[in-house]
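Consider the single chain below, provided in C-alpha cells and representing the form predicted alone.
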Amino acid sequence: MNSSKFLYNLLIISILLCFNKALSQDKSEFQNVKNTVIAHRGMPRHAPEETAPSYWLAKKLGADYLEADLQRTKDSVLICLHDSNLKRTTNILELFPDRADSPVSDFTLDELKQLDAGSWFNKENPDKARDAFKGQRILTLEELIEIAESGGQVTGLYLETKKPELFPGIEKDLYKLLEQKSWVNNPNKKLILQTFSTKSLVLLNQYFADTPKCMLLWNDEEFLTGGATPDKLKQALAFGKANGATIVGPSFKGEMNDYYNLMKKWMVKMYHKEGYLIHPYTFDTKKDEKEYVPLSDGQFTNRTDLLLDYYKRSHETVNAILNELGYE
C-alpha cells in the first residue's frame, strides 16, 4: 500500500471514530432526559409539597429529578413554592392575616420562614398525617440543592421559573446561584430548566445556552390562546426550538386532574416530528401510565413510587423511608 492511500484510509478511520464518539455522547445526553421520573413538587401525595420531607422522600425513593417552582422573596432569595400567594399551603391567615393575598415578593425570607408549611397537609390528608409534618418550613433553592447533593448521589434538578413576570431578572439570579453551586454545565449534576413563559424561555436560553430546557404548554395560554390548533401549536414549537427548548411539557387529562389534553395523537406526532422529547404532566394513577407513558419520554409525577414500579425499578416503601428519615 502506497503512503498516500495509507494516509487516506487512516483519515477515514479517524473520521468514523470521531463520528461514533459524537453519536455516543449524543445518545448519553439523550438518555439523561428519557424514561425519566420527575418528582413533581417532591412527593405531594405523601408529604407537604415542596418541603424537605417531600423532596427527601422522592430522592430516597430514586427519582431522577426533583421538580420545583421558583419564586423570589422581597430580599431577593429564591424559594420553592407553587402558588402565587401563601393561603393554600401555609398558616398565613394566622400570622399575617392582612397580607394573606399578597405575593411572595412582598415577604422577606425571615417572614416566610415563620410560616408553617406542613400542617395544612395533615388536615387535607388525615390518613397520611404525621406529627413531623407540622411546622415544616418553606424551602430556599439553596436548601433544595443541599438535599439533591446529599447522600453520596446527586439527584437531578428540574426547575421552573414560576410567574416570572412577577420577578423581573429571576433568570439572571438563577444563573448566578446555580453557577456558584457548580450546577451549570456540570456533567455530574443533571439540570433541566422549564417555563410556561416565552419571555422567560428567551432569557433562560441567554444564560443557560447549553442546559436542556422544557417549554411547558397549557391550553389558552401564550401561543395557545383561544385553544390549541395545529397552526398555533406549530408556531409554539418553532418558537421553542429557536430559543433553546428541546423538551416539551404538555398537560393531559388524567384520572385525578381535569387538565386540557395536549397529548392527543396528532399533537404527539407533531412534537416528535419537530424533534422534541415529551415530558407530560402529571402522572398519578396506573391508568395515566397505561395511556400516556408509551407516548412520552419522561414523566412529571406526584407519585414517584408509581412510576418506579412501572419502570420495574426497585425501591423502599414510602412509610419505611419516612420513618428512616425521622418523619414520624
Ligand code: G3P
Contents of the next structure:
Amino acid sequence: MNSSKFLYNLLIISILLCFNKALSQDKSEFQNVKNTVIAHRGMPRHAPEETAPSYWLAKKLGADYLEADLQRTKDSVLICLHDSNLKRTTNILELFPDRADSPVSDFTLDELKQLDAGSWFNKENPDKARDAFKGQRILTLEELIEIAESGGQVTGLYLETKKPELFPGIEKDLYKLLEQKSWVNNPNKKLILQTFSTKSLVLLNQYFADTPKCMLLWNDEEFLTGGATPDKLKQALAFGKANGATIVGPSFKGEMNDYYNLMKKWMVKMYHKEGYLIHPYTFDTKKDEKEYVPLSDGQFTNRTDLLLDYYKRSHETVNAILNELGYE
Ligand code: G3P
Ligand code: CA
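What I would like now is the form predicted in complex with the ligand, since the data block earlier showed the form predicted alone; can you produce it?
After this comes the whole thing, all chains and molecules, with the earlier chain placed first.
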C-alpha cells in the first residue's frame, strides 16, 4: 500500500471512529429517557393524585420519574395540580364555596394549604381508602423536589407546564426554582420537561436548552386542530424539533380511557422517522402494555407497579409500602 493510500485509509478509519463515538454518546444521553417508568401524577390508582402519599408510593416502588402538572398560586408559588379548578380533588365546596370555579391563580398558598386533597379519593375508592389520606395537602413543587431527593436515591422529575397561558412567565419561575435546587443540567438529577403548548415549548427551550423536552400531543388542539392528518402531524413534529423537543408524548386509546389514538401505525412511523423518542400516555392495564410498550420508549403510567412487572423489575407490594410509610 502506498503512503497516500495508507493516509487516506487512516483518515477514513478516524472519521468512522469519531462517528461511532458520537453515536454512542447520543445513546448514553438517551438512556435517561428510554424504557422509563413515568409515574403519572404519582400512583393515582392507590393514593390521591399529586399528593405526598401518591409520589412516595411511586418512588418507593421504583419509578424512574415522578410526573407532575404545574400551576402557580396568587402569591407566585409553583404547586402540583392537574385540573383547572379545585372541585374534583379537594373540599373547596365546603371551604370556599363562592370560589369553587376559580382557577389556582386566585388562591394564595396559605388558602390552598387549608384544603383537604385526600378525602375525595377515599370516597371514590372505598376499597383503597386509608384514614391517613384524609387531610392530605396540595403539594408545592418544592415539596415534590424534597420527596424526589429523599430516601437515598434521587428519583427523576417529569414536569408539565399545565395550561401555561393562565400563568404567564411560569417557565422562568420554573427555571429559577430548579436552578436554585441544582436540578438544571445536573447528571445526578434526571429532569424532563413537557407541555402541550407550543408557546410554552419555545419558552422552555429558551431557559432549558439542554434539558430533554417532550412535546405532548392531543387531537384537535394546536397543530392537530380539526384532527390529525399526516401533513399536520409532520408540521407539529418539525415545530417541536426546531424548538428543542426530542420526545413526543402522544395519547392512545387505552383500556380505561377514551383518548384519541395518536399511536396509529403511520404516526409511530413518522415519530421515529423524525428522530423522536415516544412517551405515550397513559398506561393502566396489561393490555395497554402489551399493545403499546413495544412501540414506545418510555411510558406515563397510573400503575407504576404493573409497568415494573412488565419490565420484570422487582418491587415491594403497594400495601407494604403504604404501611411502611405510615399511611394507614
Ligand atoms: O403529561 C402526560 C399526560 O399527563 C398528559 O395528560 O391531562 O394527564 O396531564 P394529562
Ligand atoms: Ca400531565
